[in-house]
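Here you get one chain, nothing else, as structure tokens; it is the form predicted on its own.
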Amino acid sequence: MEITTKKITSLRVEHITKRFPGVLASDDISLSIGEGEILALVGENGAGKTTLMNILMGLYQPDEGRIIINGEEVRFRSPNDAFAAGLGMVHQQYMLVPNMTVLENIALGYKQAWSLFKLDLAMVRERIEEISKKYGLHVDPDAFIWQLSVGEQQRVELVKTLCLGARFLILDEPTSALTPQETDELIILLKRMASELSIIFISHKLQEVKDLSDTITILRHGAVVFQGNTTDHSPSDIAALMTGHEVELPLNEEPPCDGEIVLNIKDLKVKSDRGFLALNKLNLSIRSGEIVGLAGVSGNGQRELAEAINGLRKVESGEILFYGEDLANRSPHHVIEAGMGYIPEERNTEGIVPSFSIKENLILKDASHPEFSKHTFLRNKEIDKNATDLRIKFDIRSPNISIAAGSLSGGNIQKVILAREISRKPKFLIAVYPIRGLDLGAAEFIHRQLLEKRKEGIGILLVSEELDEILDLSDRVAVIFKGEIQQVLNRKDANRRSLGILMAGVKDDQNI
């Protein structure tokens, strides 16, 4: 693949029909771009937008319509052909190989490197130091993808997708793993960027759609309901018109708690997957029916110590108290027999088996259970109703409950795990960005809901890197740096301001 110099002066897509079994993912969709502006394209999960982006970069080919650059039909059969056209994508669910480098990732597709008996990787190391200076995206070329935090890993696919070559940019949820401070960095990165390319910004934080698009599109149901200038319309505007009705976010408003300490971590050391400390020495106390959110920049031990709670990464020292019992070096399965919920930070390799039906991963930690089997067989009907119940409840968008649970939108993706975390009835909740990717109107309901777990006296640990959800939501709130508590505050001190600072690393009080 060369590299095109190529700018795109314009791109429609016309009459554009997607047809899967059992679902219309796009209905005669039609929109344009010009040079050099951001189009917000908006939508509850399960609208289309990720569909239509696939089609665009052809991975999907349509069923009807047609894609229109630079007043030319073109037509897509692969990726590569989207790629030598300029088009290029972040999705949502990452395209790297976990257990290659950063460096490796990128070379894959840097076709300039290759010849016919060796791989230049110092040339795409160059390529990566060019690009990473020029937009102010620090990643490292050496380390391998399945030690990165999330957030690092969509840094990785941005600077790939740069490196490519990309005149035309798609972004798919750009912003679900980034802080506050990092997300304002990259609205001024993206609106510095639209001079020299045009960007397509899948989003559900609607203020961000506000700040950084000149346009906005809005699906529902796989059909274009609105299409107009942004700045025409408030948050709650685009909001209504994603869902169909007003959207309001709930607010913890109860007094503060004090009931008994149920998770107590003591002086907490975990190592991370490269070897050094990821936690040291932590300290963090949580009470029944009390909600803690823990706010930090990603990569600062968030998933290390969900991991090491819940089983999954080894303690080096320290004691993880829960309900007076040290689960330090448990088993998974006995953490979770001792009432522990777990909302995990990767959803679609730790939080689904992809391959298993919707009702499968539903009862998941739950199949040798008395409700869904008897003498070692599954209770069938038992499982249909349970799946069937919970995805009225929770809105799962699928066409049934017997589809594999890794064909749906990571949005719906996201409402089956928490649809069996809180379902199960948990003594305390592990919640780790448990609307990330979510519309506003799911995020409505899982905040009711995770507030009603409240009011129920269960404890809930909420990570979150989205401070006005972690401010919504908390009773206290924590922030971590380099795997320390940097402070602890109350709700009622807590505000933007001072957790991005304790965010950063600095604790002297006189700055904040």
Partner chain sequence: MNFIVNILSLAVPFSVALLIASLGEMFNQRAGIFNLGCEGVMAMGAFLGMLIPYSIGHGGATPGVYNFLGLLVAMGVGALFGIFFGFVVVTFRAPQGIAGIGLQMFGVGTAGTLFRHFIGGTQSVLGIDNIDIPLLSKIPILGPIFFTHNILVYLAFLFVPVAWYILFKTPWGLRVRAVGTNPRAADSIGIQVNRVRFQALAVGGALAGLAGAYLSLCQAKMFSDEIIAGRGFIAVALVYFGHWNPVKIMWGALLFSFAQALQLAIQGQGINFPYEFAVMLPYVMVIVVLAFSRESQLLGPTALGKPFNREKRT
Contents of the next structure:
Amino acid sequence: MEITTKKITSLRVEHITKRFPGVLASDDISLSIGEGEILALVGENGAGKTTLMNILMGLYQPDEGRIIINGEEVRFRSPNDAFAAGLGMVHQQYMLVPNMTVLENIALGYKQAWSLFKLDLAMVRERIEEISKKYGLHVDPDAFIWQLSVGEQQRVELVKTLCLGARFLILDEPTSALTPQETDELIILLKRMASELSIIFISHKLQEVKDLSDTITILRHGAVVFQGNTTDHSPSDIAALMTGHEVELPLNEEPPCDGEIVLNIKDLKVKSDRGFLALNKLNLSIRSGEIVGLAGVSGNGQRELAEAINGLRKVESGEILFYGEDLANRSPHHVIEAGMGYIPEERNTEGIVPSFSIKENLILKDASHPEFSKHTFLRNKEIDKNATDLRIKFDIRSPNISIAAGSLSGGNIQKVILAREISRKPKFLIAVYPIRGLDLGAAEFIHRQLLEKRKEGIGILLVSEELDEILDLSDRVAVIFKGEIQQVLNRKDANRRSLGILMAGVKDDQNI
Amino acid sequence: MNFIVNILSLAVPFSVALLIASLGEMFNQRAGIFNLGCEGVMAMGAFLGMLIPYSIGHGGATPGVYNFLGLLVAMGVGALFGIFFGFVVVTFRAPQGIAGIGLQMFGVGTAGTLFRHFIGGTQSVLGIDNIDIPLLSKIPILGPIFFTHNILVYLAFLFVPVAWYILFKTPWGLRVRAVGTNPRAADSIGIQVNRVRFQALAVGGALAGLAGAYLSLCQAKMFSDEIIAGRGFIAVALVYFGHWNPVKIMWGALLFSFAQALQLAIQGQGINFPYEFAVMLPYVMVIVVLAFSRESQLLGPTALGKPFNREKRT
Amino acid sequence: MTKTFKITYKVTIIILAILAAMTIGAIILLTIGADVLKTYSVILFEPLKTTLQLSEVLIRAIPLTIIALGIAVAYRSGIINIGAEGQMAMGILGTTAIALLFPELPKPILLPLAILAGAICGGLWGFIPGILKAKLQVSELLSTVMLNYIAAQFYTFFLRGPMLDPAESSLGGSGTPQSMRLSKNLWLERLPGTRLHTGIFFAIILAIVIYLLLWKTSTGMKMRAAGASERAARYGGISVTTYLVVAMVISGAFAGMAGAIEIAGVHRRAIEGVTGGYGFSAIVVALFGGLHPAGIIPASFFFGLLIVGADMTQRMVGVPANMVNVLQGIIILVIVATKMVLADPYLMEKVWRKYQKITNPPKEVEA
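Now show me the form predicted together with its partner chain; what you just gave was the form predicted on its own.
First the chain shown before, then all remaining chains and molecules of the complex.
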């Protein structure tokens, strides 16, 4: 397809349908967007937003339906076709090659600079400068991607997309890894850019949608359930349409507790995979019967903290006192036996063995316990009974207890993990992003379980990047930034604004 | 002094098969494909490289042409093997480690079968002669070490900077590195990941074939079932050792060939050291080297060994 | 999707895979001008024609079964053992050493002791790549291959040196490096008139042991968890590195035992070439048998058949015996590719929709 520089004055998709095995990811979707407009595409996780955009970018082929640009039907067989038509997308997970420089990453898509034996990097550099100036987006062309922060990487993505000639921008959850303040900056930038470009903005954060978009399209289970002007509708209207039903997530309304301190982390130093200090003298204490929410932009040491406590990451220095015993650098097995429960971040690869059956996954941590094995031989009857009971108690929706756990939906996988962790009667629970990507029904179930455990006197460390989740459940909120706890707030002092400022690394509110 | 010069002048040509094969494997791995079948492709190359001058060129007036043809055929079939491997690991996304063992068995088996049919027993060829470069070869010490070899030796070392340039300075090299590190990113801006991987496999296969032909035409001047003797696997190890960088790989190849030359020289000197232990030396060295070369996570192809599936949503 | 469709789909893919494998083999056979069908029929049926040949097939199936069981344990635990050839050689050395040192021991003591020595030596040879992988992340694919070459040198060193048959060195002998004939107290009983030995029962017992270990014990479950998802196993408190080493030791010990049984049953002395590629063939056997004892036993019979059959093609149709390596290589490649195709729900769904479009008029699909 020839590269055109014509403006995109209108883009319509009509009756797009796309099926994946067992899922109707896009169900007869139609939408349209005019010149200089900002359309917000809203929906819960799994509603089919990203699939639709990948179709628009030529990454997936629709089973049915068509795309029309400036009144002409187009067919995108690959992303190249979409670029040529002037579309560009910033994916939720940045599409950058970490061991190459910014310049090389952009050259990778900038085919004008290619010839058989030579890569014209000077030409790419010029193009970057031109775009940087035009939109006020500064990037260092010679920096390696792995050296850049998340915010800088996003800027590189934007510059890349614009350098490749995008006149129509698709942004997939662009704010998910940004602090509230960085988010505000991005929104200002996008508003400015809208004078020259049309933008589709995917989000499930309603405030941003209100701030930024002209029109709004809501997807649920792959289908459009609502289209209209943003100004005509309040965030709560949109929320109701998005979920399809009124679900009130449970709140922690109990008075703050005064149990004894059961987990006391002192001056913890831990390195990241890349060898930097991910946790730098972190201090945090949690009482029995309280939920402490750990708020922060992802990548500030949350993963490393959870892994260090659970014996999965080497501790450089410091102590992890758990009921008086130092758990630093003990084996995961030892930590588990000490009574630590853990709902890890990646439920498919860390929480379960996908090819194992539900019943095997439910005893993964206890295969050698006398309850389930005798003289090393597994006691199949007990294992079956355990699984049958837990399946009912935790409402795990599956045909039976012998099917592979990996074939379940995300919510049911999370219930398997929760069932295992809770049925082991832990003395403490670490839950990392426990409801990420789940529908509200499953989220509600999991939150209720966590609150119930709290009532039973178990201490819980809740790691989340969703402030709502943290504010709903926590007794106290600790904010993590660059491997340190910025401050610990009581529930009554914590709100979006105060947390946002702390998450951005500002300790003293007075300076703002 | 003479002893050391001897070893070094042996080590330089010995390193060539390893060097060529490792550079081929480097392109594979940079594109994200771990090709353990290198050994098998080298065996095919060694057989074909010899077959052409042996059967067609037998008694021919210009053996040079047939030698050259042998090299070309070895490269061509090597590339075909690479593409065939691509169908298994790229198209069908089979696990690469075990598939590589399959390719190795297939290549070694095929070379052995065809060898028995077309050549039969121990037959030698004239092969490619050494050239003493005028003047330069007369330099004391350096002359015999660097300037008394066959043409492929010079070409192989010339190829080191060329490979570096291809990898780091051409659009194709950029694509190769991208698909081996973050195939999703490459895909998202319109690079056809699997096509680039197939191209890299073809290049890697051709180089492995050439390396095999070098062994039969330049080094041994004959073919036998044991001619490769694990060099294909050592070449794979060298890529790790050299951190996917052509220059470092060259140093690795020289190090190994030095050990091999040393072993031969020790035997030649009649030093009382069990022959078998001397032969073990390079293999032991591979393990030691692998144990102490840390992979640098930031520079290497992080998608190595992982098949690409656009529609798989993780 | 109907059940009939699913079954038909899978069966079709398997048939296509078999055809693909045979076609690639046929290309090689045509290159050397052989009669393809005749070659295949010689390989597959000729060895079954007489009891003697059938017994030869079984003889080869014994080490294949034992080694493949060990490889399956390792594979299931997440480590690919290509070093069985070397582990078997080391096992033979251990067995031979015991038999040469204590020839007078009564059979009930010597035989188990010699087999144990084989298991220990093989296990040690498996321990090295296991510990290297666990502690230093050395790729087991490369280290086991290297250890094969090293073991081969050890083997010839001992056979030419300390273990050499005195008759060979003084009288010139056969010229093949070999040990003297081992004590009769080591010999396994044979079926009269054949070389088929009681090692076959030993192989079957080991198969049962492995079945129980992997699927009926908590240790086995942890090993399989470590292999199926290393990360999840680690998060579940399973010491993946420990089980990895244990699996490699078991794998090596099985290869070592296979060597011991082969010596005690067939050759009755250590001789060059005893391992004869069993270590590599067993990888194919393990994969072909679905990494499960119940599959490995028939699979080793099949590959025993291929090996004996390929020996016969040389005489009967002039196809070199190396053809068996070609077939083994193809079979590995085809199995690993086919497994992925069978496990791909996306592809199955695509085919299903195509199939529906062909069989049903489009309008009915909407409904």
